[in-house]
Amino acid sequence: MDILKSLSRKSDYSKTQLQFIIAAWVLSSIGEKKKPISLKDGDVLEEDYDKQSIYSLLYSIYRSMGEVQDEHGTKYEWTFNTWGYSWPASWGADPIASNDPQRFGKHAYTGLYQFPAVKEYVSKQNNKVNIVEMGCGTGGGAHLVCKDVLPQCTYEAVDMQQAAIQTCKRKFVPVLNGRLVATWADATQLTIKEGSADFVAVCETHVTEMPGIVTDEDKLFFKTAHRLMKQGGYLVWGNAIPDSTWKPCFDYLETIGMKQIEVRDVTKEAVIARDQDEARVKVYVEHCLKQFWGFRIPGLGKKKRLEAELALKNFYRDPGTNLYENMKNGTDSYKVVLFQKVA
């Protein structure tokens, strides 16, 4: 069983099933040749792993693990699967309260409507805007737009992995009242009307991650985007990516019709973040990583479990890890970006 390539976006395992998909990846080692995941900083190749395998695995862990702890004893669920960033002083107050476990990843989101024109453009719809998510996750981030950002708006939440959708369906869209629906779907397919969108938002999706160059992919998924727009629409769009593909990126956006307004670069915000957020991650890791008996086969469960931790705290950007030294170091830039679909 390789977990890195082997589970399918179509599925939302059961603890029961991951107690199984765990053993089997463990008992998998016995011969392994090569080690996909860095024993030194949790790195993993691009070619060693898929994403849709990878978020299978995480997001139905977070559905199964149910409320945590913090490490002050604060309960919540993991529903922000987003490194976010420290609120920069220069936007203001911090909207955000400062024991909220997840407050980097709602700065994220919030982070994507505080540019002037986009403030601008909301007045003038008195507030009432339909915004189209592509890649939404657990539909975190959609709930705390439809609650506290924007809250006159209508929210279509799109994700590619079944065990996040449900997740979402399961804890927000009951309690926005019909103004959020969660949508499973590949975002560079999906059928939703042309021009309806007020905004298209793109917070963190694992796409335009090729050092240097827009991928075929990457260019689907930017015309969908622009389809989906109205005209004078705006995307809203903020990652942690290579730092040589911004340009490239920006650059196939004018070419389909967009016009850039405003780049923000937020890459030390971001480096605070993590900084800040490894207690927090650690006691998370260390809860999950408890729940699994494959980690206790003598022999290879501690070596397997090893590889696990790093891998799962690579993913999070966590200090000491390949994606953090890459962000730390320049090599990945987080920058929040707003375009405008022009006529």
Ligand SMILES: C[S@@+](CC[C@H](N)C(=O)[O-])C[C@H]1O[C@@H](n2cnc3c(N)ncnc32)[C@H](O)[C@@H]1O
Second form
Amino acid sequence: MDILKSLSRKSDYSKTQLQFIIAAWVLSSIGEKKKPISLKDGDVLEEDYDKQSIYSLLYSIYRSMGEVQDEHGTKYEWTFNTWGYSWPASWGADPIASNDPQRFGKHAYTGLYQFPAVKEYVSKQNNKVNIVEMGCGTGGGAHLVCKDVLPQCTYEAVDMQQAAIQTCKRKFVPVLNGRLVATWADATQLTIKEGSADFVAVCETHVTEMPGIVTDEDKLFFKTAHRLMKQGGYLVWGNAIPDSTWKPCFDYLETIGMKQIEVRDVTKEAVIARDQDEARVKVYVEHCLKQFWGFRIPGLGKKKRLEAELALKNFYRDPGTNLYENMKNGTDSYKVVLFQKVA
Ligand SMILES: C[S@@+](CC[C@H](N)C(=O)[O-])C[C@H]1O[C@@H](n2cnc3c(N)ncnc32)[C@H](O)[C@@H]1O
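Starting from the form predicted on its own above, please write out the structure of the form predicted in complex with the named molecule.
Then the entire complex follows, led off by the chain already shown.
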């Protein structure tokens, strides 16, 4: 069993299924020659994982862990699969409570709508804007935006992972009185009506990851965003990606009729967020790993537990991991970007 590659985006695995999946992964390491997860910094090479498998596992784990406690004992369910950033001082007062366990992810979503041009547009529409999010995860961000950021908006949240969309339908859709729709789909193949979105939101969606290039998937993703947007509508996009990938993406967006309005670099604040989130991540990862009896299999279990711990922490860009270092040394940068559909 290769958990990095063989799980399905169509499945929402139960806790019992997860127990067998983890145990099979541990046992399959007998005679394993190549270790896809670096024991130094948790790095996993692009060719050694499939994003569908990784997210399927993560969202099933988040759901099966349910409510947990952060390092201070505050209860929450892990729904923001977001690195986020600390709120930049120059943006004014921090809109999220400083003891909220998921405050950095909440900043990332709130920050998408902080641009003066966005505020002006929303006000001209009398606050009644329609948002399509491509890569919404569990919908934690969609819920925050509907509840606090744009309380009169309507919102369609799309993700390719069934387990994430199920969480959105269970936890967030029912409390928003029909304003939030959760759609399970690959965002490169959406059938949502053309020209229906005032905003297309993209918050840390796992695309545009290849250094220095715009892949075919990225192009399809951007073309879909463009197709869904109203004339004069906006793409609001935040992420930490290879620094060398931003410019090719910006150039591509211009070729399909999008105009760059503003770009904000929050890499420094994103590193601060990872530093300040380290204790919460540690508690969460330990809590998760201790639930799985596969890691108690004599001999093999301990080694695989370490691999799982490092891979999870790298995924969260935890201090000391490869992805954290990439953000610290500028290989990756976190930007919040605003483009407008002009043609
Ligand atoms: C790091 S997570 C961020 C999720 C969410 N935006 C959040 O901040 O919690 C990346 C997400 O991108 C989604 N994703 C990647 N490619 C996608 C695609 N082509 N269509 C829909 N979702 C996609 C994944 O399923 C995953 O949920």
